[in-house]
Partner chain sequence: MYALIVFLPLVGSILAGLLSLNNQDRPAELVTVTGLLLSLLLSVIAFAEVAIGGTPVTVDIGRWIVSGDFAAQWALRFDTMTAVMLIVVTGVSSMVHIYSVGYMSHDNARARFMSYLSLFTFAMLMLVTADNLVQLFFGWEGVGVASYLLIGFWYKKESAHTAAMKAFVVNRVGDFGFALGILAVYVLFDSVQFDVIFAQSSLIATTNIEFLGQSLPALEVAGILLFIGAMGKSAQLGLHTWLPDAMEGPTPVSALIHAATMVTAGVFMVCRLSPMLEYAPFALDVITIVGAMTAIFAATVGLTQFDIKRVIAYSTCSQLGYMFFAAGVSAYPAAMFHLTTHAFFKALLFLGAGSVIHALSDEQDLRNMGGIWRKIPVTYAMMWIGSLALAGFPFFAGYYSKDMILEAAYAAHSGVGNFAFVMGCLAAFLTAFYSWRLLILAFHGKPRASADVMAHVHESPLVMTFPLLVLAIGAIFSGWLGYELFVGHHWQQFWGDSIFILPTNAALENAHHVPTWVKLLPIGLAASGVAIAVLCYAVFTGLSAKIAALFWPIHLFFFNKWYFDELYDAIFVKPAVRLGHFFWLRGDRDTIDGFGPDGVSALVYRISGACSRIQTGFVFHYAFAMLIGVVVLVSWYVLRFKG
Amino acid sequence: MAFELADILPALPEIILSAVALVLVLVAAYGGDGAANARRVAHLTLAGIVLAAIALLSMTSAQSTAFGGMFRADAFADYMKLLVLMGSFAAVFMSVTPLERDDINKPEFSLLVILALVGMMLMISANDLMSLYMAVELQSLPLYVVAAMRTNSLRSSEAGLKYFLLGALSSGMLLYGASLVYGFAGTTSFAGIAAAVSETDLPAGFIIGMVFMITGIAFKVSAAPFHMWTPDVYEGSPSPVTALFAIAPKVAAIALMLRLTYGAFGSIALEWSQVIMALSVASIVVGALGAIMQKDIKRMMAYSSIAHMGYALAGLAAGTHEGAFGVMIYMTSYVFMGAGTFAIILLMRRDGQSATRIADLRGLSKTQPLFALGLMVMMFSMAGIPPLAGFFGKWYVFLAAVNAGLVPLAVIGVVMSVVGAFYYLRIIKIMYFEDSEAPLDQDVPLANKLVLGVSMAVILLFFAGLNSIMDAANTATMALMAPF
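Chain structure (the form predicted on its own), given for this chain on its own:
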């Protein structure tokens, strides 16, 4: 078969990242093992992410496919990929300084991140069961290693092992479900599956396969009750790694779930929406109640992310255009809230050592008032206080749920939002109304200042640019629901 450039051009951002990763393999291998080489690889990784973003923005958003229809490029993919690129850039950008003073100062760290990023991008554009599984594995395998990057730490090794074992279980469930779906549909393409579903009565085996596939992706989203790995991995992994886990992979997994449910299973929304609704309720309740008793801020953020994924799944459960639109608005605010929060968490060091207890934030308003203000903005936004970005995210997903007749789900979400506000407000109370006996280090990297500043600006001024964001999200939603 003759080679045609048009068959791979829609995947240009992924090709750029892959080429940069190949170059970084040589740089990491022959540039030395010191912090200087780790910093060099990190800077090249950032440059690669910027090049991929430029390629993404310069390409037309018209629907197209690549690699024999296994890869789909459209406005939805562009929107979600841009969020993933921004989240990954922020995580790597903030990791450069910790790499120099932490024991994860290895050049392979950034190399593994960019390989995982290729997998995330492919997840968003997956248009076939084969490409879906390949993308999930390409994203997961580097992250298993990154989670255990701190080899002299028992907790980091434990985190990596738990993530690997449960990730392998989720991949097995995903693969088993895909095999059942293929067996009954007779094809692996999303378009073929959608056509097969709409033409025949659904056998029980197909429904079981669909449930297994959704369950496998729910592991990647850290939706309850498949969230068991999340608190331990967040706490045990180095803070720069936790920052990455908390932002980019969640967006990619939610995008993949949107692509699978609205695409391949679009005509049987009644069947899969019940599964999504159960995941949403469980995640919201477990996340809100689990975070209350946490004393480590990274574990608290783990349960917070579980709750946030539950809110996003509430919009997905609606199974409508409005629901997908709400999910994209929610994930947009989530990326900036996560980046801004971890810009502060990465600063929490005392005598050069990481300090992640919530109690370590005592008196932050007196020692570093600007950062206390930034964290307060992030906590208010996560709690859904208007007119911050988090409020609009929750508003649109709950509105979609109500309009789809899922009133009990929306009520549970609102009640749990009030419960969740407790642990967010507790952090503000500790920062502003308690005194610290041993202040945190005053050394503040420029990268953290920039990420926090941009995140604050977006969250505070979200309402001002809401119309533009809504237009882009609406275009992306129409592309998602467009025929294959």
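Return the form predicted together with the partner chain of this protein as a structure block, the form predicted on its own having already been given.
Below: the lone chain, stripped of partners and molecules.
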């Protein structure tokens, strides 16, 4: 059995990235020590990401499979992969200088990111329980490592270790669930699983397997109650790593959740929508309430991302075309809000040290008015104030939930987004109405400015481009729900 070119071509972006990664291993190993090499590897990584994106965009978005059906390429995969690529690009792009300043200028960072990126893209394209698991592991392992990247910091090591241990536990649950599902369906392919079960013929063991799998992925999404690693890891990891965590892997995990639920379990939406709903409510509540008391902005962003994932899951819980559509709009806005916010968090330094207490933002409107404005836009968007991007995400998600009859879920969501608005607005208040004791460092790398500028533009002009974004998301949803 030999592979035709057509059989591997749909995976071209991933192949390109893997090849770049392998080359970069050599560059990292033989390029010498020090910042120059780290910078070189980072730039090559960025080039690789751009290359992959070009490959992705130039390919047909028609549905196709590769590697004997284990890999699925379609419009949905293209949409989500593009988001992941953009998010990773932003994260790596704005990490270069901060990492140098933090003296963690190892070439391995970019290298591991690009490998994790391959894992994320494969997650999005997963079409088989085995490829699903392998992709999840390929994505997770590098992230465990980069979380512990600052080897001389106890907090960073702790973050990495915690993430790793709990990640292993979640992998175990995912694997156990997958084995149950395989046992009852008799096949590992999503198409086979979807065909094997229906609402009327549904073994209890299968459902339990499904629950385990969903909880395993819920860990990656950091949905409550599988969220507890998030604040510690966000806070402990070096800021550039946190930026990466906050943006790209979430998109991939949500995409995988969509793939699994709408694809493999598409015929029993009634069943999984209850799990998702429970996760969604728990995440929204925990995210909103947990963030209020936080003093560290990275920790607050961790809770904020838990809440965001809760909102995204609310759309997913609807289990309808509209729901998946809402999730995609939500994730689109999420990527840009995350990138923009972390562009500013990364510049929060005082006297060369990273200063990420919320109180450090005092008086930012006077010392760096443009960044204060940027952060204000991001916070308003996260709070869901129209006409910013975040509003549309919430709007479509809640709309889907209400139309699917999940009115209580939507009500909780709306109420909690009011609570959420409190801590987003508090940041604005601190920036604009409180005086700083000492200004933050003024020396801001160009990359952060660029990322912030682009994110702001996207969020502010989201409504202008809403039609084309909606068209793309619509096509993607159709591809997601298309039969195998």
